[in-house]
Amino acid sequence: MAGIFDLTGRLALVTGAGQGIGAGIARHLAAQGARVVVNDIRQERAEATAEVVRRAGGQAEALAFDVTDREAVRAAIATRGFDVVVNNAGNAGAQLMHPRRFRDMDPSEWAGPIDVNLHGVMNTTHAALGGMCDRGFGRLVTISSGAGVVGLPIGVAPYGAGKGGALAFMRHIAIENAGSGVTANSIALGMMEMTEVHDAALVAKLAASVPCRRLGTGDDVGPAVVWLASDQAGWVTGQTIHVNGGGLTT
């Protein structure tokens, strides 16, 4: 009998895995035996994560593409036979997200967060789903946010719309494909460490707002993804699991 959460022989894609949370997820999947394809919009970041995985004894390759480019996604995914797809690419994609009240936003600022957090998830799911159903096994995991579950006064309404839309989308995909051996679940994250933030005072302030008194990391998210990707989670689908240190914010 295979060990619990054993992913040996599974081929997994993690989008946006060139740094941060996605890199942690890739490491944990590989540690359980999965062959991991590390995606990022930048090839050098994807390769850096893949090299870390390989140095730890895992199997990984880098594959750069933009999840918002439907044709690039189809070309990268459709013929690969992925068993596990983790939709981690987020924030505002290739753009920087500038939090501000929605009424003060220019409509041009809406597209980035919605494209990557909703359309990107739809693109990867569409490209992978047919093959998963044909083979009778598939695990779709979308990394979402508390901002997709509750309203927040921090100026991220389009981001929340994208994240919330992806949560609803996953629930529908779960029900449509439950009889085909494919599960679709989401993880709603709380306040996470951010690689671009180097202000110690700000980090301490953010950590103090979390009941567990620290920010989350990829090592907090990775084990949850491993479970959802495993055979043991075959009766878990259409769910949103909160990994947030006891809080609800992003």
Ligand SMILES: NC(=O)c1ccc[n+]([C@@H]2O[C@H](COP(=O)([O-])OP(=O)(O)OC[C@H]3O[C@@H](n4cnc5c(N)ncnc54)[C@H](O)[C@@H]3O)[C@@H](O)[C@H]2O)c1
Contents of the next structure:
Amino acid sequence: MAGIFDLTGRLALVTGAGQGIGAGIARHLAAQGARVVVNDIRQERAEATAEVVRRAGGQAEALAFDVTDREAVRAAIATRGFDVVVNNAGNAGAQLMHPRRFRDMDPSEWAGPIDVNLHGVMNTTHAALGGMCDRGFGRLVTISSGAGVVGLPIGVAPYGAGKGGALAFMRHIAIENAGSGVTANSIALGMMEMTEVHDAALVAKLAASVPCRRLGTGDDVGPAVVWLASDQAGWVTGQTIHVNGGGLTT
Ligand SMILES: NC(=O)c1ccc[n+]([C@@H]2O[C@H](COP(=O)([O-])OP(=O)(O)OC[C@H]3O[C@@H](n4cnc5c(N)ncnc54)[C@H](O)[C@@H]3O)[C@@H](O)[C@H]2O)c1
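Now show me the form predicted together with the ligand; what you just gave was the form predicted on its own.
Now the full complex is given, and it begins with the chain already shown.
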């Protein structure tokens, strides 16, 4: 009998996995035996993560595309029978986040966060779902945020709308497809280590605000994704799992 959370033989896509949390998710899925397709909008980042996975003895291939480009997503997914799709590409997409109060924003600033955090998730789901249903197995996991669940005073309203929209979307996909062997769940993250933030004083301040007294990493998220991707999680669908060190829950 296969071990618990064994993913041998499963083909998994992790979007935006060229760095940060997505890279951790890719490593953990591969460590459980999955063949991992490492996506990023930036080819060199996807290659770097795939190389890390292979060096650790896992199976990984890099595949660059933009999750907000529906045709590119369809082309990447159509010919591959993904068992697991992890929607991790997010934040402000290829740009850095520029938090601002909504009333000070120009409407042109809304499109990016909605596009990557909501439309990107819809694009991959639409491209992968039919095949998953036909094969009678699929695991859709979306990496969302506490910002999609509660209001925050940090200038990220459009991001929160994208993340909250993705949470609602996954619940509908879960129920539309319940009983088909396909599950759809989300992970709402709290304060995580950020690749672009190197200010030790800021990191310490943010960590102090987390009940568990540290920022989360890909090693906190990867095992939760492994569980949701496993055969054993087949009765878990339409859920939002909070992985946040004890903070930011409803
Ligand atoms: N870092 C945090 O504090 C935090 C908190 C809560 C939720 N999250 C969510 O976790 C996920 C990962 O966050 P992170 O901090 O590791 O991200 P990151 O910004 O460090 O890395 C994301 C990767 O996605 C790639 N990417 C961006 N736009 C893309 C697109 N359109 N198509 C394909 N790839 C694209 C980037 O090139 C980058 O390599 C995101 O969905 C983010 O919103 C992060």
